[in-house]
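Only one chain is included here, represented as structure tokens and corresponding to the form predicted alone.
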Amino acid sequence: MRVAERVEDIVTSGLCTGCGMCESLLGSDTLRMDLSPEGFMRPRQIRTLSKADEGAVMQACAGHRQVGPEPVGIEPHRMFGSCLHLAKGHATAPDMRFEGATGGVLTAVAAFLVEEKLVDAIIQIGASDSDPFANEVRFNTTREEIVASAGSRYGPVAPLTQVHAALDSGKRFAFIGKPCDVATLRNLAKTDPRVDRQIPYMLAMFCGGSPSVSATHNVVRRFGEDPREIAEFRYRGRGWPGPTFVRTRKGTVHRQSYDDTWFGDLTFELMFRCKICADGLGEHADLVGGDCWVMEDGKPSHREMGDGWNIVIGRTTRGAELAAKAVEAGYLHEEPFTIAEFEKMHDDHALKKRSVFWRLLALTATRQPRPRYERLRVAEAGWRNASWRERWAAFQGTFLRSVAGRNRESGIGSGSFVLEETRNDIEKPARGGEPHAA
């Protein structure tokens, strides 16, 4: 097993999650997050890294090491991890439920934390005011700001670039992000005790992977529009799951379904790191929210349902108590939900967990670096629960990808990154028909 030990190796091997912790640790005069030629957020080297710089980043980087949570007194589910609290629910405020990607649970909990003065602000992501495709880190302190940041933002973002600045302020924050972002914060907490003191609540959403910005541009091109002429872009929200919404500067509006977007553009342009992810369900978080799909003919339905519902998971005692307090205060409505329902509804996440061991084995066979996973039941899920067909598909796909070098990315060398499609100065055509598997 070979684990990457340098930032350059993390990036070039496709192991970087794009979180921005390295910039936060070393400063933007050393590493600066920027869009890479592949369309992902990656660190760009401003000055040469010292051995001490490399060591500091490796201690926090989830591309190097990801350690699951300590036991919380119950046996973790073999696929989904510890669920001290499990329910289905939604925000009671109609605007939060409508604007959110699902039922608005994380939005409602964030508002509860701020309005009850349990934290000073929420660190979360919102759409950029200047670029409809870009995302930016926000420190929200009001209900209105939190609602304005609701909804899914499938695409590059570096939510942890300002974590050390936040800690230096002495204020208390809650964090909302992807599972890998929370895992990186947990790594940082092992060397910086301020994390546990000043970020008492870490919230995560279910994550199916992060696509490149090029994938978003391709969504626009399929409508026959130029990405440079878009005024507003929204993947989800304003309904459940909510249509992908595009509005041009001239006022032309386009919409398409969740399935057409996710399975037509995004799935095949995910980061390689997402394909070997051992935790898409936020096992490191205190509280997690995800889609509580309506089941039709034994399968989750993604058709428009109107008012959304979340699965609500309290991973820690603190998270379970937070959910209960938000219900008591009237911010959340919850109803019973069972593990059996969870298993049927999100077997896609279970399949990924079952496949990770075999994908990592393929990286080992091709002498490629891989992350070190601990306490995430990767080997157990792969050996005990994966079928031979699942094992072979996962191993073969990653083996062929690795041999062909399709897990590799550009390095962190000095100089400005330029997105591939811009560098070529060629307008890529809309992709029609079935997308090819990356």
Ligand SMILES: Cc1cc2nc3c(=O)[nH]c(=O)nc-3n(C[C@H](O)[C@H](O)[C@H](O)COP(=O)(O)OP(=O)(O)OC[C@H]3O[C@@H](n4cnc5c(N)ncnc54)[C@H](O)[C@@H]3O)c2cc1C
Contents of the next structure:
Amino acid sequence: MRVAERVEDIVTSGLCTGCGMCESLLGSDTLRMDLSPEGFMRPRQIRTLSKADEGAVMQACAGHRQVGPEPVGIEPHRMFGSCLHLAKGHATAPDMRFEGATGGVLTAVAAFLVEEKLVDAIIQIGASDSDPFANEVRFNTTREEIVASAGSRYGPVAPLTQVHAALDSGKRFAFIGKPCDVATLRNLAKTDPRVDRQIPYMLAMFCGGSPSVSATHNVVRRFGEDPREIAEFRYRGRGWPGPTFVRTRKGTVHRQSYDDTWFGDLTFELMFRCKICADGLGEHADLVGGDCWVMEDGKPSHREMGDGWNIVIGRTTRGAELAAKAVEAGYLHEEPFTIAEFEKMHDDHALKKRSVFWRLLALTATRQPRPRYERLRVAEAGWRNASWRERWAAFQGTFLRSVAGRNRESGIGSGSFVLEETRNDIEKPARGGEPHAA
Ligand SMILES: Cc1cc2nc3c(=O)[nH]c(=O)nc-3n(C[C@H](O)[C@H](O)[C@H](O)COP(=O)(O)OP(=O)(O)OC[C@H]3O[C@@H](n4cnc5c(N)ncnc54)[C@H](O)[C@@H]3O)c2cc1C
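Return one more block: the form predicted in complex with the ligand, after the form predicted alone shown previously.
Next comes the full complex, and the chain you just saw is listed first.
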């Protein structure tokens, strides 16, 4: 087994999550996050990295190492991790529920944290005002700003680029990001004690993977529009799941259903790192929100359901208490939800967990580096729970991809993304989830 030890190795081997922690650690005059030729956020080298720089990044980078959470006093679910608190729920405020990707739970909890002065600001991302496909880091201090950042952004995002600036401010924050972003922040907490003191709440959403920006361009092109002429783009939200929405600069509007976007003939490429992800359900976070799909014929339905419902998981005592306090204060509404319902609804994520071990084995067999996973039950899930069919599919898929070099990406010195030059592999998401590792 080989673990990548240098930033260049992490990026070229397709192990970078694109979070931007390396820029935060070393400064943008050394590494700067930029859109790579593959259409992902990747560090671009501005100055040569010293050995000390590489060491500092490796201590935090989830492409190098990801260690699951400390035990919280209950046996973790073998696929879904520890659920100290499990419920279905939604924001009580209609605007938050409407604007939210699902039921607006993450938005409502963030608003609660700020309005109750439990933190000074929320570190979260939102769509850039100048580029509808780009995202920017925000330090939101008001309900209005938080609601304006609601919704899921499927594409390049680097939410951790300004963590050190936040810590240097001496203020207290909550962070919202993908499970891998939170894992990286937890890594940083091991070497920088300010993280636990100043970022007491870490919130995550379920994540089936992040596609390249070319996915979004392809959605736009399918409507016969030029990505350069787009003023507004949303994958979902404003309803549940809400239509994919495109508005051109000239004011033409296009909409299509969630299933037409994710399960039609969409051509997109998922980050390779997402295909070998060991935690799509935010095991490192304090509180997690996902889709609590309505089940039809034993399967999650993505029909428009109007008002959204989230699954809400408290992973830590602090997260479980946070959910309870947000309910008590009237920000959240919750109802019972069982592990058995969870298992039926999100077997796509269980399949992912069962497959990782075999994907990593294929990387080892093809002499490719991989992240070091600990305390995430990867081997256990692969050995005990994966069928032989699943094992073979996962191993073979990654083996062939790796032999063909399709896990590889351009390095940290490479140029920026150019619209016409994207690689467009056909990837079909697993039914039931979102852009999952195929
Ligand atoms: C890439 C991606 C993949 C997903 N895959 C799944 C899945 O497989 N199954 C599932 O049930 N749900 C998935 N979701 C989550 C789902 O879309 C909702 O985000 C989740 O249910 C929370 O809903 P909410 O209404 O509480 O969120 P909201 O209240 O709308 O809050 C969403 C928060 O997430 C932040 N955010 C949005 N996009 C990103 C991003 N790319 N990186 C970092 N922060 C971001 C926003 O700033 C906001 O704070 C995915 C989301 C993303 C972004």
